[in-house]
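Take a look at this one chain, the form predicted alone, written out in structure tokens.
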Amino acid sequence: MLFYTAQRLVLSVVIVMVAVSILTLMLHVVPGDPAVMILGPRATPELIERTREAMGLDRPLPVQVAMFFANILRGDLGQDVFTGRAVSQIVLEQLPYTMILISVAILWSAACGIALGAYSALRRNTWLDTLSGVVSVGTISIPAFVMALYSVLIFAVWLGWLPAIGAGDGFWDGITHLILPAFAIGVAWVGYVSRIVRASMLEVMTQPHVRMARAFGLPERRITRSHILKIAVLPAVTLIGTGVAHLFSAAVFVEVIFARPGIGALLVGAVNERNYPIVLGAVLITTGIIVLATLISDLVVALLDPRQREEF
């Protein structure tokens, strides 16, 4: 298990480095000069050149990437080009809002998806199973930003049940402001999780150990809980771990629609302003979280299924 964990940690570090390097290349392809964005269109060429030198933009791209990783090792993500504040401080101020949003979306969608998938598998080929499949495929096909727009229109504008703007003040107000964004992000994952749990359960139900348990007269509920569902949820754990990246991308649109603070809104503003340090710092931290979530899901699967460890 330790060797398996070490392999995954090394792979995670490599993934983060490659992702940040690719992002740096993409930022330099985007039209617009950050120095001009900071100084304005009336700035003199000499002042623009000095600003580019101060930001390190006059150096070759490989040197800029190397300098960025060297600063990371020192714990320095740079400074905001407009306010001069530390990038790490700005990102960490916004990160909790996004993490709470994604965590709530994962929890409710996973719970509902596993329950719906298990019920569909146990009642397969019935009208309830068919209805579950139609609803699941329907929710999967709706993008998060579309679901967010209709959620605002129905529950906030027409019915007036829930607030739609901001993150709220205080605990209970924050919860009410969290319901619609978490619903918009997580509703598609109910369909994903339920479909994969249903397919996995149907496969596990035909395995010899399940037939053996029934032959020994074990209660059907115990067989389902201990011998079927415990194995059937493993693909769902992997799906959720790898789906954190999708949830972060969905959070970008949802936070803008609901005018919530968070990494998504921060990234959109930074990209529009060509604020490279904020973009790189935010993507570095979110990439690290995504890789960590994938690592945790791999370790959980390996812990529950020793066969995964034996492959490495």
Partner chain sequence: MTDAALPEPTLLARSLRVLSGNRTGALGFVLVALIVGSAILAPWIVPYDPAAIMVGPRMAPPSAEHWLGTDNIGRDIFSRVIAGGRIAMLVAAASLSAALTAGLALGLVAGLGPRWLDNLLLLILDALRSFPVIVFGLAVVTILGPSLFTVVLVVTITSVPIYARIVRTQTLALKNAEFILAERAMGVGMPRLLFIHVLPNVLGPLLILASMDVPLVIATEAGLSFLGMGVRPPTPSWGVILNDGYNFIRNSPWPVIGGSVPIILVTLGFTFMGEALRDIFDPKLRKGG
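Keep in mind that what you see is a predicted model, and the values were worked out from it rather than measured. For the two forms, the rigid core is made up of the largest set of C-alpha atoms that agree within 1.5 Å on superposition. Positions refer to the first chain, counted from 1. What changes on going to the form predicted in complex with the partner chain:
Annotation for A245: C-alpha shift under 2 angstroms between the two forms, rigid core superposed.
Once the rigid core is overlaid between the two forms, V256 does not reach a Cα shift of 2 Å, moving by less than that.
With the core held fixed, V268 shows a CA shift below 2 Å between the two forms.
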Second form
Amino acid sequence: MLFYTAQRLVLSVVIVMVAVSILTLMLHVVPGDPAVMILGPRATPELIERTREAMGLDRPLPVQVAMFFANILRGDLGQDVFTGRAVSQIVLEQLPYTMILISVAILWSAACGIALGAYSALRRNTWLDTLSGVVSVGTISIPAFVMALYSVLIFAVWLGWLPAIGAGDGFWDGITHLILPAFAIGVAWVGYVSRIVRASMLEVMTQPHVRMARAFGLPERRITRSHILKIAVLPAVTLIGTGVAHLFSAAVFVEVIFARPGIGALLVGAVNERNYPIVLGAVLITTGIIVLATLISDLVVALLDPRQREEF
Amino acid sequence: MTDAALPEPTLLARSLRVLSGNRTGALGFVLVALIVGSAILAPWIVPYDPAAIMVGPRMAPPSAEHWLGTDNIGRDIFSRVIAGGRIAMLVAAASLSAALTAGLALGLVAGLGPRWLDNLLLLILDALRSFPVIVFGLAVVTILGPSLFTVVLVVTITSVPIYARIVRTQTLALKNAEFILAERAMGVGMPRLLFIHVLPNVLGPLLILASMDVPLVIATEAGLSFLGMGVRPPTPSWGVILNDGYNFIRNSPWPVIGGSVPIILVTLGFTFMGEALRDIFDPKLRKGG
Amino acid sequence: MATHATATATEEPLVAVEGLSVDFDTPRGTIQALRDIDLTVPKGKVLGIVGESGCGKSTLAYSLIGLLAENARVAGGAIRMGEHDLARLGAAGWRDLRGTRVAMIFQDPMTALNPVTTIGQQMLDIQYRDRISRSEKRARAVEFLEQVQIPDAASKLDAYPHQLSGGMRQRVCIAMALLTQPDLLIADEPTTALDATLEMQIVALLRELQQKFGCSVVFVSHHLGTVAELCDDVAVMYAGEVVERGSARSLFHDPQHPYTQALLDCDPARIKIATRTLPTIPGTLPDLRQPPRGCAFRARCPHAWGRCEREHPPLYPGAAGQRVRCHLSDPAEDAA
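The structure above corresponds to the form predicted alone; please give the structure of the form predicted in complex with the partner chain next.
And the full complex, kicking off with our chain again.
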């Protein structure tokens, strides 16, 4: 188990490193002076010189990549081109907003998705199953940013129930400001999770151990809970683990549309300013979190399924 | 392989049977035909010049003259939506054909090349897959600047890993198959073998996957354009229409509705069509339940 | 042997199957999987049910515990057990009987246990009706694991099914079934998935425990050797019908039905003359969507004649006290 975790962790780190190398190299593959590229056409010669030195752009390419990784290991992701503040600090300031948004979205959509999927599997071919199938396909088909726009339109503009701008102040205000964004990025996942839970429940329901539980007269509720659902949620856990990447993409839009602080808003702002160190830092951190999320979902699956644990 | 031995109904017969029993599949084909048709015919069917301002009043609700109303500078939303479909289809066609070609090449190289090359490519593909599409897209835009080309590049790069993996798996499976070994022993060249055996085997799954990928591509294009990082105004991309609408969402809902409905229809259309294609071409892929 | 047969007939049986018919509704038509089955399961005895795959023996076993597939329905007849008719029992009635009066051991021990729950938890779960403490339930679980000769039983409570071998898992299943102290234990080919040495061990264990606990057992198998070893009575099934039934001794020593004779001839353990190929019964099972008129075995029977095509044979009394569904056993034929 430990060995497996360690192995996965090393592989994850390698993947993040390759991912970042790809981004760094891209800067150099493009013809032209990277410093000018980063700063844009408005940059003064002094600023270009300063950036070139600060980012080590005057050194040979392999040295740059090595330097970059050495800096990452020290927790140094470079400096903001304009203010000179440490990128790591800027990114970490914004990270909690995005993490809260994504976590809340995962929690509510997984809870609803599992319940809906389980219910439609148990009541399959009823009107409720059909309805939940249609609703699932519908929600999956609407991109998160379109969902976010409609949330604003319906709940903030027309009904005026919930605020649509900012992250709010204080705990309760924060929660009311979180509802619409978390709804907008989670709703598609209710569809994804319920579809996969339904399919895997239908599969598990036919397995012999369920029949054996029935042969002992166990109550149906208990059979559903500990003999069917406990196994049927496993693919959903893996799905959610790999889905964190999509949630980060969705968070970018939602943070822009709801004018919320967060990694996505930071990233879009940095792209507009062509503030490359911040872009790179934000990409590095999100990629790291995504790889970590996949790892965590693997471990959760291992925790729930002793057969997987054995293979580690 | 075994299917070939059975008396097989013609593809057309099988298609008709699947579609007649599958209403959503038929709906998918109709939607896709409508969207692709309107994209191709866009210049001839738009009632107004999509970029012309003040062809009507500002932010007017739908009317007989302006089916989806007008935006904040009096442009006809319906014309812009139709013209935006042309951009969306262009991006989808360009990036998916590029991704299919690259995926095919990389998958073959990984499957046939030496072990270390295979591992290296897998690592790079995994690394590419671990980026969130939009976050990666924004990083690329920082370097290359926003343009239609950047959007196509981003979508191509993020789609390649899935295609490459399928081709690689299929190639590895066939590389050591007995009939391939036998044909090699008889002196048939590897490239020839690839085109005879690997291509026909991967083409079906690749096309099905590509069809189901179209919604993702279009959402990415619209998303980047919405953020102002993709197609630049005044070119009427769906994302640009949505962004204009978002800025005036408190004044008129019609630009947002007009810009979003085609995205949803495209997603439904291509998803249903992909599922139907899967049933027609590859019944084995179909999952139970 | 006749005395044995009459002795069991006079005592009230545990289960009496009377004219049971079960249909399966499939897209290609209705399959008449069981037709007019008459059987009794005597108290404290082992009834073996043998036949080729597809003859309906598993369907019969599942109908005794109400676990028929969703597309199956009882088309007629009754299964009497005390005051209950199992063929007409509702879901609530079944829940009261399963795990108290009726228990079952399944064919494949590799998939019969919940893979994500410990053996101990599964053995506690089935005692949910008992008003005893958790530690008492654990003690009972250990006791029954010891009964089925699992070494170091207490430590196995924390094991997951995949950590045990197939033979061990089947022992756990037997322990679970016996733990509920059923009147009727149904064993559906419990040794088919195991290798030959294990098979004999499990059969010996079943015999020993059956005598110890005194429950009735319905043992379904296509392996005649294990049936001969274990069973008091045997029913031979063919194409959804019982074609011959009686005491195990009479059936194995003096089989009357041509199908029983053919089955015995095909049993590798009984072949005395060395041959290159194993003998088989020529032909295949009839289509049960339209069961043939007359005798079901007619098409494969070496003795078939005109009457077999015209007339469906009833169960005639056989020479050694058994009942035989074959016109050859008709006393009237002898007279003619």
